[in-house]
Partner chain sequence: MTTVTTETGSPKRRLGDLVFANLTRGAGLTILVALAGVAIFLTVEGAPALGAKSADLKGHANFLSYVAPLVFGTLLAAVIALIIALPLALGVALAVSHFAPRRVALVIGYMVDLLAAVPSVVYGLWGIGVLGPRLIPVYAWLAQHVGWFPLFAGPASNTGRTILTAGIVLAIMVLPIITAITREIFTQTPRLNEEAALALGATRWEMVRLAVLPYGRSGIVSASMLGLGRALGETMAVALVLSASGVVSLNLISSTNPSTIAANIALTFADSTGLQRNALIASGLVLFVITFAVNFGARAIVSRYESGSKA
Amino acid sequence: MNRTALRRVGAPAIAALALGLAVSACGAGNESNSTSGSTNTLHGAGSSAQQAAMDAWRSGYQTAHSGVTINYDPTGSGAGIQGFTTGALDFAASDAALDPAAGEVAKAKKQCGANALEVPDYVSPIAVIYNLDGVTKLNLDAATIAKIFAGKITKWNDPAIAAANAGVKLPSTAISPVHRSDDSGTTQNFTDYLSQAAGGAWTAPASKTWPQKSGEAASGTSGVVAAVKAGAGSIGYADNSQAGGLTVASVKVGSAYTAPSADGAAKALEASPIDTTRTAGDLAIKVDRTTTAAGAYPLMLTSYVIACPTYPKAKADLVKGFLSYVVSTDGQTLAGKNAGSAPLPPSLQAKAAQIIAGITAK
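Now give the single chain's structure, the form predicted alone.
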């Protein structure tokens, strides 16, 4: 069995094991909207892109609140949402908003007993990472990226790549695209970017599940990064904070090629509207991947934290306290230092803080 097949088999098994452990550890007999049996412990899981930021938030909050434990498992956005909607978690983190069409909004509402709360907490560029000996600088436009990941451009010296990289000696090495094998909010954002910005070169809809049959599959952000590092000629996508020293391509925005940056991600977010079709307490953003705003980098993710509006009294105070810290100025600054993310724009931060402050005891 090749390593792609191994990853495809292993990832669901690992996720299922992690979820089973979470349920077992939290205690299945609790009748609250979380299976956690301890009022001074929170259990969260989800986005692997958020891992560095979440580690910093957990450490900062636990240091300031003796006796509190915040657990977080970076199982991927899909597994985090599944754990939250089945009651195994107190909160989830996802690099894509809950999907009404997939039933996620309804499942979260059923678990919470009311519409779930969903607010942005992490803004970061997605990097197109590659491993190509001798090529330290690379420009790619959205259509070319789409054709690479769809298996339509298969050599590094393809004319479409060469046209954007005058003076760069591109080898005839075969391109090996690597994508996520698990359901992933990073994949959702990456495919959303391709569907909006690639001018028809990408025909599949935005999806947490990789929609193409081509390429190699790897589990989690760390798996994609490891696969690209291990494979000459490989290319993949990952949260910029976890690019792992790999070379990163610049992406065409308007008439210029722009490298991923926290500032560029923040500018793309500011150019994007809130989704007005969502319920109160849901701050999903409709990211404009075609923006040409100066300095914007629209290949980015707006990551969310998802919680219920009510919890048992002691748990309500802890959930509200921790999530309030996450979206606070101190929390956002700490994430920037540890994960290279952009702080939430002030107006969005204020709205997120107000929604979280509304968490109450039941």
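For comparison with the form predicted alone, provide the form predicted in complex with its partner chain.
Lone chain follows.
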């Protein structure tokens, strides 16, 4: 009985094992080797907004340098900074610069042994997208946007909207504002814009979590886009690159209305001052949401990459090589193509490249 039983279990077990080995022995069709943990590996994590761009950069760099593996986990900016300051990561990406008040700058300094480097690597305009039959062009100012998203303006033919859109026939459709249900850097930058530029119309401070308790909630940028697409009368905010086919509102800057564009975001970034309280390698930018520079589009997301100034010998060149590629013209163009981000303005790009070039081996 025992022997038959053994044979009964044994045969299929061996078959299953053999099958498993056969399957796992041959790697994936597109992966030559995936030896993680070697010295040719970098670990990064952080901003989920940068994920698409990071995918492009990693892919570009790994393709050009075979044998190199760069891992990136879009765990969220906070988790990225946390991982970096505890030494678990080689670099971090964050939608907000290291916060001196929260002790992040000091922690990063302690981990690196010197002031951490921080450069912007990803700029993306955020579009106010809407779905309204027959209205192809819409002008909105920050205060009106704030009131719409706060649920204070509920009809599309509200006088406040009509005043900015002379000659446009606005229907009386109800407005259905759509926001992100997950925490995101996009929400943080959008609410930062509203709280700075909308005067008193927006009272909540900037936050990753949507502060209002009204309107439709959707997960992820694509969720917001899908919800706006599906609902007549909807309005939402999303990375401009992913606004795919939806009509996009122009936002009032100074006295003109500006549509979102990579150029506009770059201009707004150029018009914003660099935080002078920071150390030399820290390019934290105080984004000026109220800029009136012509053609600037201050409703954008700026994301940073954070690294140490020195690394162990084996890693220094790799970090320097990868991050230089990220801020290079090639890297920025590639991200623009694959993630729809705006290339860094030349002046900022030069500064960032210079800072990264200063990474040395211990």
